[in-house]
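What follows is a single chain, given as structure tokens, in the form predicted on its own.
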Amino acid sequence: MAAVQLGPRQRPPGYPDVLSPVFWRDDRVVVLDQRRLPSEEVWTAYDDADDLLRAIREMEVRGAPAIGCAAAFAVALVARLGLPAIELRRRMHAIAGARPTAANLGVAVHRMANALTMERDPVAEAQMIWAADLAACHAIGKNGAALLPDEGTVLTHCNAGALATAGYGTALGIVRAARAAGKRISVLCNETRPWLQGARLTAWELAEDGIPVNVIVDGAAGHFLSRGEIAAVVVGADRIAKNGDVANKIGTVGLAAAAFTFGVPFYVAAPGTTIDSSTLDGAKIPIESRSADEVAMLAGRHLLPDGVGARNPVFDVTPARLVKAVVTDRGVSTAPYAF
């Protein structure tokens, strides 16, 4: 693999019309190493699927649209090893349970292996997973902005941008259509502990399109929305059940609470391929654990007293009850749920 350094708004050579974190050129996987935002653009070629599947499982690319892309490819580098059956079938799995609550992840595995079984050429059936997820995210955006007043304030959590997908994102891809429709909108973003971004992607995202955008603490969320400052939550989706609940970034569930109780209405925004009809509800939805160590560190600092442990579940679930609709590439869908 190699890595490559640039400057700010520079990209790889070959790069993509739009903002995308993970894309194919030259026999190789391109990743924008996201750990390493805002302060550093770092790029990696990856031609060794193993690499690749560290690098999802390190968080390096991360948004389960974005981890769907990558896992696409990462099937791909591995169809190119010309292994038996059985070892390429156990690569795929690997691959499969990476990072176990993002849906888009599973389906798009389960989508190469088809492809394989066809005999379909890898690369382009991923290219053409990568192009698909881009263009959901341009119709989530044109289905969502008719949503949102002609002026006002987005409360958003995480990042459900164009890092997250293959390129404009999902939630974040709402707010870009309607400042194209001439909608004056700016965005408040959680921080979004322990990962921070919010703070580092989503503020970075939306300062390079000249969208205004201020950032607060997690625990400041309810404190707008309840002086009346929030027009509108708008968040991504890591996997949504058959009845509406849905799983997103730890959080979430308390966001749409407090936008709930305070009358703000909370829009989850997501391509189709989030959506797991054969999962019932939330509670069957798998939550992702990760190291204590995300929770009690900060920049290379300890922050918690000897002997004190941490708990790091990484997404929470939002009751659909909660849900004032579901944006996704299909169109608008609003209680009662039924995928």
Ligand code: MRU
Second form
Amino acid sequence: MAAVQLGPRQRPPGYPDVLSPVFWRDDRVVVLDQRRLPSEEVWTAYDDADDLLRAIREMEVRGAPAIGCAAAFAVALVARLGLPAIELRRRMHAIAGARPTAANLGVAVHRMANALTMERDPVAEAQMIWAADLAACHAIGKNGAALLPDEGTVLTHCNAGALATAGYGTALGIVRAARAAGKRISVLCNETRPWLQGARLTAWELAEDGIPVNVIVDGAAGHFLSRGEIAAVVVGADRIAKNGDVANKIGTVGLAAAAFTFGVPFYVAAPGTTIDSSTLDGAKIPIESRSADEVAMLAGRHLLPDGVGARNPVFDVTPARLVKAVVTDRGVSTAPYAF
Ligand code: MRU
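In place of the form predicted on its own, the structure of the form predicted in complex with this ligand is requested.
Up next: the whole complex, starting with the chain shown before.
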């Protein structure tokens, strides 16, 4: 593996013509280290699937669709090792489970496994998965832009943008498409403790595109919703159950409940690969828990009194009844959902 540190707005050679956090170039998987944004842009070229698996687990690349793409590329790296079938299956199983809530990983690995069975080129297949995700994001943007008013503020949570997908984004794809259509949309973004995907990532990519964005602490969202300052809440998803219940970054269900209380439309944007129709409802969605240190530490300092623990579920489930519509690449769906 090779790390390349670049200055602001510099991209590695062979970079696609969109902002993309993970892509295949010259027999390697190139990943933007999202833990170091916005202060540094560090791109790492991986040629080893175990290193890439670690990058997924450790949040170097994150966001359900982007880790789906990374998982596909990881399988392409494993496939060239010529392993016995049982070992290949074991490695694919580990990749599919690297982040258990994100449906896109399992979908991507399943598609790669089929491609291998059919003796299709794994690299070409993984690149098709990447390209399909980029196309899906553009379609989500087009389908969702019509839901936004000509002028107003969209509240979002976490990062469901270019950095969380092959490019363009889901929730932020809708913002981008609305602005491209001439709508005067600005963004208010929850900081999203503990990883600060909102403050660091959503703010960074919107600022790069010249889209007006302000960051708020997570606890301020209800305040802005109650004042009538928000035209719509738009978030992404990690997994959507058959009945329309939505798993997304921890904090989403509280945001949806507040939006419902104050009569603000709450939209979920996701590609078809995030819909898991084999999971009947949200109670059955696996919720990833991460280290308590992610909550207990801030900027390298331990915050909590001695002997006090922390809990760190990193996703929650929003019941379908709080969701005004789910925007996918196929269109806009409303309750009763039957994905
Ligand atoms: O833990 P993360 O940063 O991978 O969580 C990301 C989210 O919760 C996103 O909202 C979701 O994956 C949708 S991204 C288009």
